[in-house]
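Take a look at this single chain, the form predicted on its own, given in C-alpha cells.
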Amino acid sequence: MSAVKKPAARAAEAAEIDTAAEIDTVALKSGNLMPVLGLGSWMLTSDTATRVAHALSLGYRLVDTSGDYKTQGGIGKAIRATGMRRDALYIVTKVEEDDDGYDATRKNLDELNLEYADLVLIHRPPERGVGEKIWEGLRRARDEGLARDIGVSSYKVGQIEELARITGETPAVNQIEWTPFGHSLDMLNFCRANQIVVQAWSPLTRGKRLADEKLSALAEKYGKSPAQIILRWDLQHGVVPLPKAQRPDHQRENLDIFDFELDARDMAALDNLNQHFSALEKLDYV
C-alpha cells in the first residue's frame, strides 16, 4: 500500500513546473507527461469543434472535459479536423460519482472517438464513501489501456488518504476549484507530497473577480492582464490551470504567460487575497 504521507515544505518552495520552456510538462507519479496549461470545456457548447481546433492551433495541447459537458463530440471533431497525432495532445476526461467507472471512461470515449484518455477522473466524491467501487473501474480501465493515468476531482485531504487507505494507491491527480482568491496551501502541500499534481478549474473564477483592485494593480505594474496574473501565479505554484475561453483573443492571451516571472513578494500578496471565495460558493476540499 501506498503510504500518504504529510507535507513537509511550503508550497511556493517546492514547486515543480519549469516554466522556461514556451509550454512546458509536469510529470506524474507514473513518469507520464502533462501540459502546465490547459483548455477547460464545461460550458463550450456552441462550435465547441471550431473553438477547440483554434486552441489546437495556437498549442494548446491539453483539453479537459467530462461525460456531463456534452462537449466530448466536438473535441473528436476538432482532434480529427486537425489531423493532429494522438501522442502530441492530452485528453482529460470525467466519470460521475455514480457511474461505474471501468463503463463510463468506455462511453467517454466512444464519444470522444478515442481510443484512451490521457487522465480519467472521479469527477466528485459520492455522498457516501470515497469512491472506491468506482476507483476499481478506473483501475481496470487503465490496466486495459483505456487511460493512462487516473484521479480525482474535488476530494478533500481526508477522502484521498481513506481512498489510499482502500485501494493502496494514491490518485495522480486532484482536479479543484483553485484561486488566488480561493485555494488551499495546506492541500496543494499535502498533494506535493504524496505526487499528486493538482489541476486548477474554473481558476479565473468565472469572471467575478478580475476586476479585483489589488490585482489589477499588479496586472498594470507588469503589463499584463488580470487573467495572466491569476494564470502565471497558478504555475509558480506547479498548479495546472484549465481556463475555459470560447474567443479567440482569450485563448491566445491565456497562452502568453510564459515570458514573465511574479516576484516573491507579489506572489505572497497573491496568496493572502485568499478568501476562500467559489465561484459556486462552497470551496469542496477546504
Ligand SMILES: NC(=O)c1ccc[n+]([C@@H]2O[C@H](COP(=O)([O-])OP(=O)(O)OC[C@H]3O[C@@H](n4cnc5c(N)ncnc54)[C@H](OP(=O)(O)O)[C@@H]3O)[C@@H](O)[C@H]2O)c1
Second form
Amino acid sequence: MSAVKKPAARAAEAAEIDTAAEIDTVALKSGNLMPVLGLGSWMLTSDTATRVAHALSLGYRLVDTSGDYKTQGGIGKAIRATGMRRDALYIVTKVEEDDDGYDATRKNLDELNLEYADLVLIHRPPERGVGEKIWEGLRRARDEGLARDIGVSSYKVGQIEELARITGETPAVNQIEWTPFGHSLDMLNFCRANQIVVQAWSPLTRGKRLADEKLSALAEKYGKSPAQIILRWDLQHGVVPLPKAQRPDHQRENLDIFDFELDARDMAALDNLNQHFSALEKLDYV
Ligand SMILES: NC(=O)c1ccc[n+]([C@@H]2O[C@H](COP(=O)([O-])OP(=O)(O)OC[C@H]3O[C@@H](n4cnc5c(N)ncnc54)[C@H](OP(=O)(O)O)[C@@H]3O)[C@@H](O)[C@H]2O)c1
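In place of the form predicted on its own, output the structure of the form predicted together with this ligand.
Expanding to the full complex; the earlier chain stays at the top.
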C-alpha cells in the first residue's frame, strides 16, 4: 500500500479535536486518541518523579520521554505514585537511530516499568537510509502490544515518503521542532493530508524568543502569557505541543490555554513570525 497523499488531498481528520473527552484529544489514523498537549521531559532530570507527579495532578495526561533523557525511571515512579489507571495516561518514548527498534523499545519499557508505550518514535532520521530496519522493529513491538502507535521525529517530507514507499506505511506522528518563529506550513499540510499528527518539540523556543515584541503584544491583547499564546497557536493548527516545565507555575500556566481563541488575523500574524528559527542549530526538516 502506498499511503502517501499530496497536501492538496488534505484530510483534516487527524487534526480534529474531540472536545467531549475530559482533556481534549486528537485521533491518530489508528483511531487511538492522543491528548492535544503534553509535558516534555528533556532535562527534567532533577526530582523527576515529584515534578511529573505534580504535572499529572494538575491534569497533564501525556508525557514525552526518550531512552536518552534519563527521565524514564522517574516518570514510571510518578505514574505508580499517583495510582492512575494506565489507560488514562499517554506515554511517548523514542529509540535512537542506531538502535534495534524492538530491543530499544523493550529497554525503554523496562525503565518506565510499563507494559506498553502509547507511541514509540524513531528519534531522528539515520545518516543513511530512512530507518526502515528500525521501523520493522517498532512494527514487531506494536504487533506484540508493546507500542500502540509508532512514528518518527525530525523527518523531512521526502524521508516520510521514502519510508512509506519501502514499508507501505506512514508514521502516526512526526515530532518536529515547531514554533511561530520556526515552522513549515508545507510540512503541516503534508502531514494532515496523510493523517500524520504533528507534535511540537521545543515549542517555547527553550525560552529564547518569549520576549519577542509582537508576541508580547498579542499576549497583552488576550490577557495571556507569551508561552500561552504560542501553545494556543499550536492547538489551533492541530499541532500537539510538548512544553517542558519543571516549575509548578509554568506547568499550570501551560495547561491554561483552553479558555480563549486566537482570531484568524492573529493566527496569521503568528504564522508570519516565521524565520525558520531553531533553538538548536537549524530547523532540520525544512
Ligand atoms: N524529538 C526530539 O528530537 C526532541 C528534541 C528536543 C525536545 N524534545 C521534546 O520536547 C520537549 C520540549 O522541548 P524543550 O525542553 O527543548 O524546550 P521548551 O519546552 O521549548 O522550553 C523549555 C523551557 O521553557 C521554560 N518554560 C516552560 N513553561 C514556561 C512558561 N509558561 N513561561 C516561561 N518559560 C517557560 C522551562 O522552564 P522550567 O523547566 O524551569 O519550568 C524551560 O526552561 C522536551 O522536553 C522533549 O520532551 C524532543
